[in-house]
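Here's a solo chain for you in structure tokens, the form predicted alone.
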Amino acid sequence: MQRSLLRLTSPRRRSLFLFVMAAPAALHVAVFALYPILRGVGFSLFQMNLMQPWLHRFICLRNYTDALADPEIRHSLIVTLIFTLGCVTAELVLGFCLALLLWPDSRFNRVATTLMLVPITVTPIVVGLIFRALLDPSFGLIGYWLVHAHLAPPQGLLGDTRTALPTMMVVDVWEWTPLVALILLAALKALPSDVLDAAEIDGADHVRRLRLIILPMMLPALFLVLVLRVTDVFRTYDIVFAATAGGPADSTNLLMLSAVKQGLLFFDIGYGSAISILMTLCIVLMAAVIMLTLRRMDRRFNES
């Protein structure tokens, strides 16, 4: 063996140490990504619910059908659309903002970054039960004051059709805002400080030099940042679970919870994991249209 190894190129020897090295990632992703995957697709493919077991036959994409059809489906997705929009465009501007603010190097500055990862360390449905807890209009530490003061209707903030969806939005971006920050701030740290030095003395203001260096610098770390928050407030469940359980009246019902209570309340395997699935290409559908987005901006900088 060792012989055998000696005889190969110097390429071909980077080349078997490469593929060694990335076997142990290929063999993870393998395993708990992709096969779960096809897993769900076998699943879409069959009428398969667990109370019925004798009515378990292959049924191809009717599923998918029933879902596209379904008018609680459509209005989960719509209200999943409604709350990723609004979670992720507040996070990136609120992040940013953020970013900038504690981009000087100072004591106050580490210290602030420090305790923003306060809210990113606490598990997502503790979040739900904490916020769902003060914001109860019977005892909650702030939805009793709220409701007194005539500034959330009677029933609570949580309570009403009109107010469940933004709040849950709101506690959304108190949580993930500071992960969003502390990505920006790293890229903000990164800016070669002689281009940022350079403007200066040429006299570009703040504004140009955020909207002609930063910005197009920043474009990378702007990308992950935004795959990242999408692919995860679009599979929101656990916070919203815990706060509303998809109430009142469905107003907080995204698709996430739609599909679990397919499969795990109603036992419809099959049903629920064509949900999974058509969530899963609306996820690879977003990420293809942010990529093709920043990459036109990025060539657009570039020529400019």
The other form holds:
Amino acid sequence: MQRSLLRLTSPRRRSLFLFVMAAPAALHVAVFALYPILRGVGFSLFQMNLMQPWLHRFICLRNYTDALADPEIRHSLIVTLIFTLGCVTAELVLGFCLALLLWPDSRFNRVATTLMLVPITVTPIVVGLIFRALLDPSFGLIGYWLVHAHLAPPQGLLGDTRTALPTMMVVDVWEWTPLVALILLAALKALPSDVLDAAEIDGADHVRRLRLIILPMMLPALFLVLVLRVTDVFRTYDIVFAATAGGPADSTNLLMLSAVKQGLLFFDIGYGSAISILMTLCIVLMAAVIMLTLRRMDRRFNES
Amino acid sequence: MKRRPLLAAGLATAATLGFSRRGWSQTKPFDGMTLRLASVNDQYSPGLKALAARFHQETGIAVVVDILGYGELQTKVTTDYVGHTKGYDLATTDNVWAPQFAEAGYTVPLNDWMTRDAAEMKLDDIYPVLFTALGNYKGKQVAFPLAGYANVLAYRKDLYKSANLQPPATMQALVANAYTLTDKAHNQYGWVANGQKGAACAQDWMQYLAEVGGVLVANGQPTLNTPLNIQSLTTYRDLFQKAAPPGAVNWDWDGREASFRSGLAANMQTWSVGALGYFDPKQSKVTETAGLMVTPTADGMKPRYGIGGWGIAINADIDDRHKDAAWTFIKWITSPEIHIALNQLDACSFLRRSELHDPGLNRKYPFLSVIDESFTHGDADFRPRVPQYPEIQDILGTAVNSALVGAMTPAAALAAAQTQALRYF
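Switch from the form predicted alone to the form predicted together with its partner chain and give that structure.
After this comes the whole thing, all chains and molecules, with the earlier chain placed first.
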């Protein structure tokens, strides 16, 4: 065995080594990601309610057509897209501003960076419960005063169909902007200082350096942040479930709430899986759009 | 020489142990067995856990009690049944799950055992409505009553007195009183109920609807948008908008209870299981002024007191020996003596006439006559006991909340709900 390995040429040995090193990760992905997705695809092709096992049967794409025709799912999709777009945009802009502010190395910035981790460490469901309590117009430390100052509707920010979704977006932004800022800060710190120094010597002001040097070099980090956050926000469940349960009316009824309801409340595994697979496709589509857009931007920057 | 006495002593000990072991196993046929019980996290669960040790002592059966949240319990138990994984031998079962479990055959029908052991278990001491409400579906008893709750009206005696009002005898009087007792300038509200989208608001409205004579399923078909139901939801919405504390449209059970215990709301329909807390200074600011009474119904209607609570069911997948042991536990925990002991541990969950008349429990719970009256004239069907209940509850959860927050008119909300509900029948 050892001899046969020794007989291998150097590139082949290297390939084998890389294969062996990557195998555990590949196996992990196959077992814990790919297999469940494929099972989900399988379930989604069946009429499969766990409470009615005698009615299980193959129905091809019927769950998908039903989901796409279901007004609740369509409404939830729109709410989820608005929620995702709003949250990711705000987190990206605020996170980038925070990262720029924290870029210079100082004791204050180091302390601030550490403190920024606090919201990320709180479990999302607890965040939902905390904000629900804080914003309650009868008992909440913030909500009570907001209503009395006429800055919130009488039923509170989470009790009004016009304000509930924007409020949930603010909560999500509060929790996850620090993560975005930290990733972007790491990317800023990794920028080659000689390029930045050269631009400064050449007389480029802050805005030009940001637009022409910093942003183009940060495209990989931006891609990472965007894909991470879009994937995460699109699948949001806990915060909204704890704070509003999808209400008032259907104003915060995200797609994930509908999928979980179908799967774990009605035990309609077929329909719930179809919604989940549709969500996965949406995420893949959005990730592809982000990737293509950033690649195009990268080319444009390189050409200019 | 020295070995003989030692040997004799050893043999004597072995014989003694052997005999006693045989005697032990005769009285404890399931000695050494372990049962796993999934229990919802409710007022009675700590008592259940505490009494499991006593059961172990008496029978040799160890009962491992897993206390889970409502949703977690439902998911875990159902997937256990569906996957035939035998993770739990016993599970506390919400009354609204019984129809689904019965149809799917996930839990053991207890009828034969109950007939066999009726005298021993003193079944006629248990309120008949609890058998129906807590686990019976079309005659099949798929869960045995464990914790009966009555829907009661909690009200503020002091506010009624200062407004020269009598506790409401009818639902019309309750609505009128709620408006009279609302004084927004002094942060006082006449009414509170669950308003949050989903199970919370659906369940509270169903209770209110039943008390004015509304029906949600008739002849196997949904009847969500009848004129009476629309009228009921309109009155309910008005109560929320004019007599409920701000934010009530986003409250579930916790918010609703907090508003009564803090003195914010004057009237609240609620489950009796939480009533002990109103008289506990650690949890309540209205210990001296809270009163409990049976829920009113519409003028001229027969009493229709909502009954809820939990049954306890045996997993149909486990082997016969475990099923017998599980039935032994059910008999034990629901026996008169042990159920009183459970209530001495603050369970506030009742089953038997004898325990509602027990002097010790009456001292601890000064409102047992209200529960007795509610159980005697209880209504097991104020929430439709049909397999489609989860779907109906969810649909109504959105419809009722939409009406409460003004996103839809009650008529439009219930019409949309009816259209959706028809898909499941």
